[in-house]
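Here you get one chain, nothing else, as structure tokens; it is the form predicted on its own.
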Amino acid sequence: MIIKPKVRGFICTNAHPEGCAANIQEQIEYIKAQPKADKGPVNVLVIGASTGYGLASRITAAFGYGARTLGLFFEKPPTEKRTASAGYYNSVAFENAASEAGLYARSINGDAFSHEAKQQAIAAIKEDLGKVDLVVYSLASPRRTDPDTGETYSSVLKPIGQSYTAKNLNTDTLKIADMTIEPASDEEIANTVKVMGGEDWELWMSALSEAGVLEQGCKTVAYTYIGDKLTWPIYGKATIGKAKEDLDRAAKAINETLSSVGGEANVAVLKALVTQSSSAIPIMPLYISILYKVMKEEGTHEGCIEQLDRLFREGLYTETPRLDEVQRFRMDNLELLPEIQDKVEAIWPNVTEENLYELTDYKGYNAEFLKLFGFGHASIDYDADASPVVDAKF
């Protein structure tokens, strides 16, 4: 069939298969042009794989550092008249390359809130690995069933204590307009922090302690976002906000768990970047495109790898990570330099439809966009017949 991008608001409801490989082996050339490490992970549990900042820390892992990698992901397989979701044909091509690399990699597709997902990971690294030294958890979900009672949450983007308005922009139709979201309730905020708070990662942690595969020394780290004042009311007071404190509190529960081993927990919070998740809140597509303008003119810009060789080189693994008060990994310093902020709340309030591309990096924002879903590679011929279908291990 003949795969073009079929995008409706803020996802693309098809993937294009050799666009997502093209799309992972930039990221591995990337990667093995760095200078080697001189320490690094072994055995890598990643929760949240397929797409993004998980998978961006799964090829890190990998091919930076020679680490065995277990990816956990749940994706939608293709058929015959349908393409599969990007991240299954990420996944695929992640694979294909670790093994013509000569690269241990496994993985699992399933419900990773699971307890059936947390158990069949731990056979496989029982059955593989033995131990574990790094697990990534980078879940992003709208909700959550909870393993034990079977109730589904769903997570809402609402301010706490009164309505918040700000400039938005349509990236259906390109319009500018002021957006005004009203406040959660007590319910939807513990529902939100229900699904994207720490409990997840701490039952995660827990079932591999029990289980007896964590490594001496095992580290483990979740992703957050937090922002300046532009984002401060979407991310901060607000409900994603309070899950985040409860990623907080996680860690520490975390690290009390892992100090039977000697290990550590730690949340990373890592820069604004277009991702799935990102797209989808209220914004920040406008937020995202000025802050690449901006940040591309310093040269200061970085994409999820770049984002997350750093994290490995100036967090995880250094005598001198670069951490806050609440033991957080600040890869985000670039973006909140002062300068750098200043001349983003500077162009905020001037943006219109008219300057949209002379004020901000919104064909850039786009092209990220597409790119995500395997659309816009110079070196794919998107007019060529592709099969949707492609062989999986998992």
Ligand code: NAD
Contents of the next structure:
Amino acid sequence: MIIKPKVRGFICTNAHPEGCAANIQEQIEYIKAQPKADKGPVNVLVIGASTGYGLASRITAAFGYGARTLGLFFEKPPTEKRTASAGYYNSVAFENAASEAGLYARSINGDAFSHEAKQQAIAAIKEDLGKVDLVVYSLASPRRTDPDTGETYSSVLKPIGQSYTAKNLNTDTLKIADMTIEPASDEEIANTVKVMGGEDWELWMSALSEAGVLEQGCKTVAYTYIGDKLTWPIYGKATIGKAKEDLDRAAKAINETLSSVGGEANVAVLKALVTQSSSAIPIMPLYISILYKVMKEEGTHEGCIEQLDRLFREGLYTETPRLDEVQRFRMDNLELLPEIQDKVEAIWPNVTEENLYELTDYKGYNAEFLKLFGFGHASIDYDADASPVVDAKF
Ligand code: NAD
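Please supply the coordinates for the form predicted in complex with the ligand, as a counterpart to the form predicted on its own shown previously.
Full assembly next; the chain just shown is listed first.
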């Protein structure tokens, strides 16, 4: 079939297998070109390993440090008539590249929130790796089914306490208009914490610990975003921010669990960038488009793989990690520089539909969005027939 992007609102409903493989190759090449580090992981479990930050974590561990990786994700397989989700193609391409490079890689396609997925992962670790010394928790999901009660909770992206009105870019129509979001109810706040908070990270670490598959000195990290004034009302100080605060509580609890193996749990604060999850958050596409413009001009722009390279080097595997007062690794340091935020804030009120391409890097934003699904690679002929079906070992 001919595979061209089918964008509906803030998602793209199809993906290009070869384009996704090209994305993987680009990230692998970036990581391989970085200076070799002395210390790094050996056996790694990545939960949420197929796209965005989790995928970059897996690539960094495998191709930067030669680590053996077990990846878990929730992705749609292809049929003859319909393409797979991008994360599915990414994972096939990752496994192929790992196998060519002689690197162990195994993947599980399932619901990370379930007891079953945890048991499957533990069995795979026991079978192939013995123990793991790094667990990356990089899930982004709109809902979670509690594995004990069977109840399904949905998260919301809403302000807390009062409604919030701000300029919003509709990436479908390229219209810019004020958008008002009503505040979340107490139940919606609690549900968002249930989905995106630290409970499942804790369940994972307890299950792995009880199964005896955590190596002495095992590290675990979960990802968060904090941002600054412009995004606080919809992120940092909103429902998702509440859920992310819960990660700090979970990190403390997990540190207790890990004390028996001398391990440590940290939250890592990463920068805002285009992923399938961030494009769904109101305000974010416009914020990221302006941020990209400013950071590219400053020469400090980073994508997922650059952030992960730094997280391993400046956070996880150094004697002098870049930590804040609550023991979070801070990789958002460049985004939050006052001079960067001041410039973003100065541009924000002046953006209109007419000057969108001039004042912001919406062009870059949109190209990166399409790239998430394997589109826009100069090396790929998108008019050529492509089979949506690929061979997967998971
Ligand atoms: P993403 O949408 O690209 O990736 C989400 C991953 O979670 C995918 O691998 C997906 O398959 C997996 N997943 C979702 N539901 C699952 C389930 N039920 N079972 C198993 N796997 C499941 O998202 P992302 O932007 O890379 O986000 C990853 C983490 O990084 C999140 O915690 C997010 O809050 C955080 N973060 C994102 C940004 C950003 O700007 N994108 C910034 C800082 C921190």
